[in-house]
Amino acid sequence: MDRLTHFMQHHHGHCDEAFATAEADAHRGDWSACAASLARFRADLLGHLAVEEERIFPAFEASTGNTAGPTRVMRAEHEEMRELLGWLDEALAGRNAIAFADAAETLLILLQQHNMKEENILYPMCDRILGGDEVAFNQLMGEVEQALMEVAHG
């Protein structure tokens, strides 16, 4: 069972085009463009981190008892997203095509070691550990989908 490795890869997918469209717009310097991918890009990421932090995590913490280990090093890096996310916005309202492509690009490589972590350990391991409660999985997985379906809706 890999229900909720490849449902939240795919995300991972979603996320990724919203951000690469944001740095092409930031590139080309068409800033409102730009205005418009990032908010999205944002909506979508802060979204995915929200379901992580409130959902998964919560489920996995509880079902291991481990508070201690791969959540706590994805709940690290979720902020020095946040924190990115932050320089993307100064970039943006200064319309620094530079400092937009340094950010982003901290945030690319820091997004894409954190997916590969989440994709290839946390997930599976959720999927392994969590979808022995099948109720409970098939739950929280209807949870999830709905609260990404309403992100990518709102």
Second form
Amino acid sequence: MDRLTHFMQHHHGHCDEAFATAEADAHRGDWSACAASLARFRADLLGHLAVEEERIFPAFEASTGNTAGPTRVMRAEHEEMRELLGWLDEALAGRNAIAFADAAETLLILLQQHNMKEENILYPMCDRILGGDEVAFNQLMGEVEQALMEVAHG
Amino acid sequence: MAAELSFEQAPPLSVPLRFFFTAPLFALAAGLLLALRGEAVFASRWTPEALAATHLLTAGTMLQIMLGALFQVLPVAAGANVAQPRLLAGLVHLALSAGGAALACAFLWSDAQFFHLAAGLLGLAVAALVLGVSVGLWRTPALGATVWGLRGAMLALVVTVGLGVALALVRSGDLGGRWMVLSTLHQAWGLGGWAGLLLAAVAWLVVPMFLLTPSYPTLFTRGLPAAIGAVLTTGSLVMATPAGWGGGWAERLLAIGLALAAAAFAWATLTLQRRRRRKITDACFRFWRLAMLALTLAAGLLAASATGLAPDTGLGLPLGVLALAGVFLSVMLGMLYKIVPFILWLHLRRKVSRPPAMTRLVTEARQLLHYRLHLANLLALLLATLWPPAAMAGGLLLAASGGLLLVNLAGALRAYLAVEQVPAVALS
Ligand SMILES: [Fe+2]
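Having seen the form predicted alone, could you now give me the structure of the form predicted in complex with its partner chain?
Below: every chain and molecule of the assembly, starting with the one above.
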């Protein structure tokens, strides 16, 4: 049973793709392309964070009765990622390739170690714990898939 | 179980940093030894000088970096909490540092007392580490090939150090000379088992992570460590039979098995790197690529030494240089320059509202300089295996490399302290 892990892991890859495009655009100094690719990455990433905070984490917290554990750390790291998105915006506005590269590298490492913890630990726990209640789990996954699909097409 | 897991178990800054700052000192010492006694080091890998230099790099530099990284990564990546990290790291670090230095002295002076001291201290360091982390590592809720790789690596470390203690007792005269054949197993378990499995476990995580490549195939991440474990176990069992003892069969089996595993790993990694989505060629990527090229060459030499295509005289030295400096030092340098800024940044983030970017703590230019210095160092050491007078240059470059690592890490720490001490009000 790894439906949630599999789907969310796949969406991490989707966000990575958008990140790499924005980084490459800035590296080339193609700022108009970068504006578009950064907007896409922002939508993908924020959509991903929102789905976790609004659907997946509350379900996990309700099932385990633990709101001070892993999900609290994950939420704090999401906040840091949102801040770093702001650094990228500043660098784009100032057309500053060095500042963009600095912010991109910092965000990437933060994002990747965060994703690794989710993919190796938190998502499998969600699958195991939430998967027990099949009806509720199907409904949750339906909402998650719907929400991220809308981001991808929006 | 869910309640125990918090992800907040990243240890205090001093826990990993004490290991990372000690590692370059051992590289400096190894470099100076090579510069001063290079002809003896490169005469044969069995001279006291060669053994001292080898162990300064393995039990010194490499083990310091690997254990420092383990203390940092186990709780975060593997969900394996370490009880009392500060106390445990203090004990392990002290025993490891003193033990590493004692071991080098023991080889250089062929001194029984120093061999006893080194065996005791290094045995203590590893026993304390294993006792401290194994409960967490075996009970972690984390899944995946990395956790299994880490478990295998820890087991191999215990075997390696156990064999090393036995070999130290041979050198000190407590055990008969016939036990010296165990040195093949010591090398195989140390480089192929401990360092190799750890390298693989780290690669499964960080190669896709930093370069945005696809993941390694699951079959591969499960199969490769299992195959390495099977090769090491079979080789050791063959060695234990009367026919295998000294007959060369175990050596051949280990060499061919590990060469195949190394070649497969290098090939898989280079293939993934070619498919990377991130098109930035940074120093870390260069260090990894260099390591995989060195590993490919080392695998070829290892296979040649075993199949009898080349007589086993003389291949040991280039193999050692390729494995230690080419593969493991390359990866460790590349990784340190990612890990240390990241750790410092995480701690800074809690103290100031806007920390500098991680890349400002050790700049890309500094890392690239180190990459070039390290490459020159590797080439000089390889040349010295053919032409020993080059050992002087190889030694000086190794010492310089250790020095530059120390300077770069100190620079990152200075930048950290400078930001940390500014009151938050002044920044906002
Ligand atoms: Fe997340």
